[in-house]
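Given next, in structure tokens, is a single chain: the form predicted alone.
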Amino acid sequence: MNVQHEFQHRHYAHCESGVVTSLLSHQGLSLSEPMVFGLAGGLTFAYLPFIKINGMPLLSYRMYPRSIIGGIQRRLGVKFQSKTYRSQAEAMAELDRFIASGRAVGLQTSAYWLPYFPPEMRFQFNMHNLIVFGKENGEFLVSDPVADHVVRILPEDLQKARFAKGTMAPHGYLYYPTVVPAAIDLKKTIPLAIRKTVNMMLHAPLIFGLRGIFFMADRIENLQGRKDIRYIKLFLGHIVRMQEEIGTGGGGFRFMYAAFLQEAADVLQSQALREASLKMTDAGDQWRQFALACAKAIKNREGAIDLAAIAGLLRTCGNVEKEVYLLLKKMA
């Protein structure tokens, strides 16, 4: 089956923000891909002890997987239909049929099984998306925002892809849009976006938002009397892997968030929003300075790591965070 489909692919910061944005974009509503992340509701932090991946905490620094999809449905009256299957064999075939009825779909994935990522990007991470919309000589056409052109990959490859097991395990996990409404009504929507982001950032529970920020900072500065050096170095490597590797990472979505604070305040024409949209652009240069302490910790072969400071690194992030949210919430 050849089957090609005029799909215009575009390279995002980040895969599930990317996806939603660019299959929007694809049924008439063209929004930046900052614009549906914060209107989503996207920002977030999370340290996440009890869940793992390879071995270490999960962390987060946006909504849980799925969440932008729900998000920005909630908000804009968009609707998706999304379907996860019990048998691949059912699932490959849906797909071809989309496919051949001229549908583009995204899909959750695991960056493990894609063969065009690089090697050394290509570890056990079931939350990768995508966007499949054609098919030629026996591949799949793949529209993936972290490539900069359209790529192939083969069924089988795909398959693997889609029914990795392991943490957050996709299960086949397929979705497009329904129903895109033709406008939208930004200034009633943003202010409820926003109202939302703060909520979490300032009263989330101990491991949330600003709390697990710091929660995170105690945790690191606690592992000073350690004596396994090794661990202390994959801990501090796998912040590193969580934060700036996978999607866009935890200085990156500050700065995508800036980047929907400063489209917010022009279309409020607010300077308070300006004023938040600098602040969190520090924010994200913050995270940057932490993510690179902690590489130059895991390179040090000679004396102590000072941890102290890498946490005080961290509570640095945490409270430039704190400015942008108060001052947002004393805006709204």
Contents of the next structure:
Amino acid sequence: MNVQHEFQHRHYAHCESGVVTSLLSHQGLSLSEPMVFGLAGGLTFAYLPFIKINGMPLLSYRMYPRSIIGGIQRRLGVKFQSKTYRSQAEAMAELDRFIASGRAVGLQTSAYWLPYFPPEMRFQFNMHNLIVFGKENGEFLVSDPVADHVVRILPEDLQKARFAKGTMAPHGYLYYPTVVPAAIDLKKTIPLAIRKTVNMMLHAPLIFGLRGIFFMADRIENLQGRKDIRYIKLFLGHIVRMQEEIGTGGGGFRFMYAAFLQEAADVLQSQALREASLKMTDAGDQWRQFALACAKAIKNREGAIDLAAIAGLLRTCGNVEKEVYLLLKKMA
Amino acid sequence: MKVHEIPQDNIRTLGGYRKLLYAIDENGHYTGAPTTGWEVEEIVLLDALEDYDRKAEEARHKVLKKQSSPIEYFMYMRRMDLITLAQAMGLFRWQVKRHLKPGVFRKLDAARLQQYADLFRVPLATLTRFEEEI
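Form predicted alone already given; the form predicted together with the partner chain follows:
Time for the whole complex; same chain goes first.
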């Protein structure tokens, strides 16, 4: 079977917002990735010390997986059909039928099983999203939003990637838009989306939002007494790796949100939003400074690590972000 | 971050891919722009990978001294810990822990061994004839 349909591959910063943006634009609703990310309320911060990934606490700079698909449906009146499968054979057969009928679909996959990923990136990470849009010479044509060109994958590899076990196992999760409005009222939806993100960042308890950022800063500072330099370095490295997770530019999705705020400012003709966008850019730059300091500490083979200084940089990130949210709160 | 400030450090952990990120162009507008990676990402990723390599090497010695099973070696080679491996296998942690004992490992049935080999992306013989293969 050779099926190749018109599908415009585009390069995006992040997998889930990229897949959603791409599928919507394929259906005729053209929005930017930052707009999709912002409207879906994709920005967050969370530090979950009780959930461990390879011995390290789970932390996130964006909302949990599948939340962009969910958020965009709530905000835009878009409808996605989505399903998981019990039978792997049925999941692959149905994928073939979708492709044959000319439908591009989003899939949740595990990075561990994607042969086109760089070997260094093939971790047990079950939350990678991609689009399959065709089949040629026995291989699926994949529009992976974080890759700069179209890639290919053998059905048996894709099957393994769709049915990896573990945390957030995909179970063959497949989705595509069924209802896409021709036009949407951004003027109405943008303030709602911003309000939700602002409330969460300002008022979420303990380990979420701004409190989560300051909590993590305390955690870093508390490592001061630990003899185990190896652990300290791995811990700092883990934070930075989560922050850099594909295409954030070191800003933990802050630059993407700043881009959203700028676009929102144009739509709403709002000076306050323009100011907030600049401030958020500032926050992203602060996050980069923090990441740089962590990397330097890791590279430094001798000498003590100044954890208080690193924690201080992190608190600066939190403080700058706080100004953004207070600014947004006033206008929303 | 301005577009001209985007790092282009050609890091090898990106495997030749370019990433997209959002930065401000000369007119003050946000735009998507490609990057070949930032050194900082490479440093932290390689540091984490080094740690797995070190643990794999320790495990290899333990296997040769009959203190552990090849499963421990490949677990670290494939960047997993006990919990991650157990989840990826669909087993309990204590079950995988048992499989790390050389005596228990020797008695594992072929289907279970094959399941491990598939997960580790190695031929079955690499697991069963570890001493000759590794």
